[in-house]
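So this first bit is one chain, no partners, the form predicted on its own, shown in C-alpha cells.
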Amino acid sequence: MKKIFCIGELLIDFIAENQGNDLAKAEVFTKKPGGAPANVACAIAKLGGLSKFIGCVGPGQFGSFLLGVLEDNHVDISLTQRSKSFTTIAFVSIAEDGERDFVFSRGADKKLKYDSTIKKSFQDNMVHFGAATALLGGDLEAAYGRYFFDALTQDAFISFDPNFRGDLWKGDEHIFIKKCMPYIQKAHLSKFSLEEAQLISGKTDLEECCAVLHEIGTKVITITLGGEGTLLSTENSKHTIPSIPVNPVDTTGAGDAFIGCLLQQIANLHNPKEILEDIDLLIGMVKIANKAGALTTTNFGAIPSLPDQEQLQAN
C-alpha cells in the first residue's frame, strides 16, 4: 500500500445553525474540524489507507483540538507544524439544499515552512495537493510549490484539487487560474467541481471543459456533479458515473470524501499509474468514491461525516 501525503490547510469550521444560507443572520455556531486536504487525509485513513498530513496549526486548544482529530482518525501528523499565529477559522453557512456560504479568517495555515527532509519520502508514493488556501501567497504557497517540485523529481503519483473558494478570489479569479496551471499540467489525476472545471477551462460545455483541461496536461479528470454523480474523463473516453440517492444536509467535505476514497483505492495498486491505462478499473473506483461523497452529505461537518469501510460496504 502506498503512502499518501496530503498538503494544505487544517482549520476549524464554525457552522451556523438554523438560519438558511445567510451568515449575516447567524447567531449560533457549532465547532467542527475542517480544511480540504485534512479532510482528504482523514477520508483516506478512515478507509484503511496510509495518509500523512503536511500543514500548520496554531498554538493553544484550537490547534491541539485539530491535531487530536487527525490522530483520532489515524492520520500520521508527524509532519504537521505548529505556528505562533492563531489557528485558521472558516465560518460556514448551510442552506436547506446543503450548499454553503464561506467566510475565512486566515492564520496559521499560511505559516507552513518547507521541510527538505520530506522529499525522499515522496519517492514511489502519492502526493495530494489541495489548493483552497495554498495559492494565496506567503510561506504556505512557497512550501507548496517546493513540495510539488519534490513530488515531480521523486516520481510520485500526483493528485490535484483546486478547491476554489470564491470569497478568497473575488476579482482575482484570473490569478487563481494561472496559479493552478502548473499543477493541472503535471497531475496524473485532477479533481474538479463543475464550477471549477468551467472557471479554469473557460468553457461551459463539459466535453469542451475536459478537452481544454487535458490539453493543459492532466491525464485523468474527475468532475463531481453533486447528485448526478461524476464525469470521468481520460484522453480517450468519457463516462458519467451515477451516485447513490441521499437526502443531503451538509455538502461540506463531500468532494474531499470522494477524492480521498478514490486515492485510497489507487494506493492499493502495485503501480498507481496503471489507472492511466485501465478505464474499467477507474470506473469501478469512481463508483465507490461517489458513494463515499454521497454518504458524507448526510451529516453535519466534514471529518465527522466521512464514512469508514463498514459504512461504505453497507450502502
The other form holds:
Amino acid sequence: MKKIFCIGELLIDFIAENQGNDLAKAEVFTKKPGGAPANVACAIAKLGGLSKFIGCVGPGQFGSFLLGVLEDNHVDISLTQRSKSFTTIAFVSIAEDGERDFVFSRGADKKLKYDSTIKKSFQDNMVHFGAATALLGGDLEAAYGRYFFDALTQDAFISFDPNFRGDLWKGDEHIFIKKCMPYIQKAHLSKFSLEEAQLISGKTDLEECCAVLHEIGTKVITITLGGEGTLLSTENSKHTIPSIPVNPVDTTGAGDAFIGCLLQQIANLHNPKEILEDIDLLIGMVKIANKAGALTTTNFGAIPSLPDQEQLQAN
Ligand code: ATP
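Pass me the form predicted in complex with adenosine-5'-triphosphate (ATP) as well; I've looked at the form predicted on its own already.
Let's see the whole complex now, leading with the same chain.
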C-alpha cells in the first residue's frame, strides 16, 4: 500500500451557531478541527490507508487538541511541526443552503518549514496538495513549492485540490488562478468543485471547463457536484457518476471525504498511475468515493462524519 502525504493547514474552525451566514451577529461558536488537507489525511486513515500529515500547529492546548485529533484518526503525525505562533483559526458561518463563509486568523499554519529529509520518502508514494492557505505567501507557500518540486523529481503520484476560499482572495482571484497553474499542469489527478472549475477555466459550460483544464495539463479531472455526484473527465471520455441519496445535514468535508476515499483506493494499486489508463477502474473508484462524500453530509462536522470501511461497505 502506498503512503499518502497530505500537505497544508490544520486549524480550528469556530462554527457560528444559529446565525445563518451572518458572522457579525453570531455570539456562540462551536470548536471543531478543520483544514482541508488534514480532513483528507483523516479520511484516508479512517478507511485503512496510510496518511502522513505535513503541516504546522501552535503551542498550547489548541495545538495539542489538533494533534490528538489526527492521532485518534490514525494519521501519522511524525512530520507535523509545532511553531511558537498561535494555532490558526477560522470563523465559519453556515447558511441554510449549506453554503459556508470563512474569516481566517492565520498563525502557525503559515510557519511550516521545508524539510529536505522528507523528499526520499515521496518516491513511489503519493502526495496530495490541497491547502486552502498554501498559495497566500509565508513559509508555507515556499515549503509547498519545494515539496511540489520534490514530488515531481521523485516521480510521486500527485493530487491537487485548489480549495478556493473567496474570503482569502477577494479582488485577487486572478493571482490565485495563476498560482494554481503549475499544480494543475503537473497533477495526475485534480479535484475541483463546480465553482473552482468555472473560476479557473473561465468557462461556465462543464465540457468547456474540462477542455481548458485538460489543456493546462492535468490528466484526470473530477468535478464534484454535491447531490448530483461527480463529473469524471479524462482527455478521451467524460462520465457523470451519480451519488447515493442521503438526507444531508452538513456538507462540510464532503469534498475532502471524496478525494480522501479516491486516493485511498488508488494507493492500493501496485502502480497508482495505472488509473491514467483505465477508465473503468476509475469509474468504480469514483462511485465508492461519492458514497464517502454523501455519508459525510449526514452528520455534523467534517472529521467526526468521515466514514470507515464498514460504513462504506454497508451503503
Ligand atoms: P467541500 O464543500 O468540502 O469543499 P466540494 O464542494 O468539492 O467540497 P461536494 O460537491 O459538496 O464537495 O461533495 C463531494 C461529493 O460528496 C460529491 O461529489 C457527492 O458525490 C457527495 N455529496 C455531496 N453532497 C451530497 C448530497 N447532498 N447527496 C449525495 N451526495 C453528496
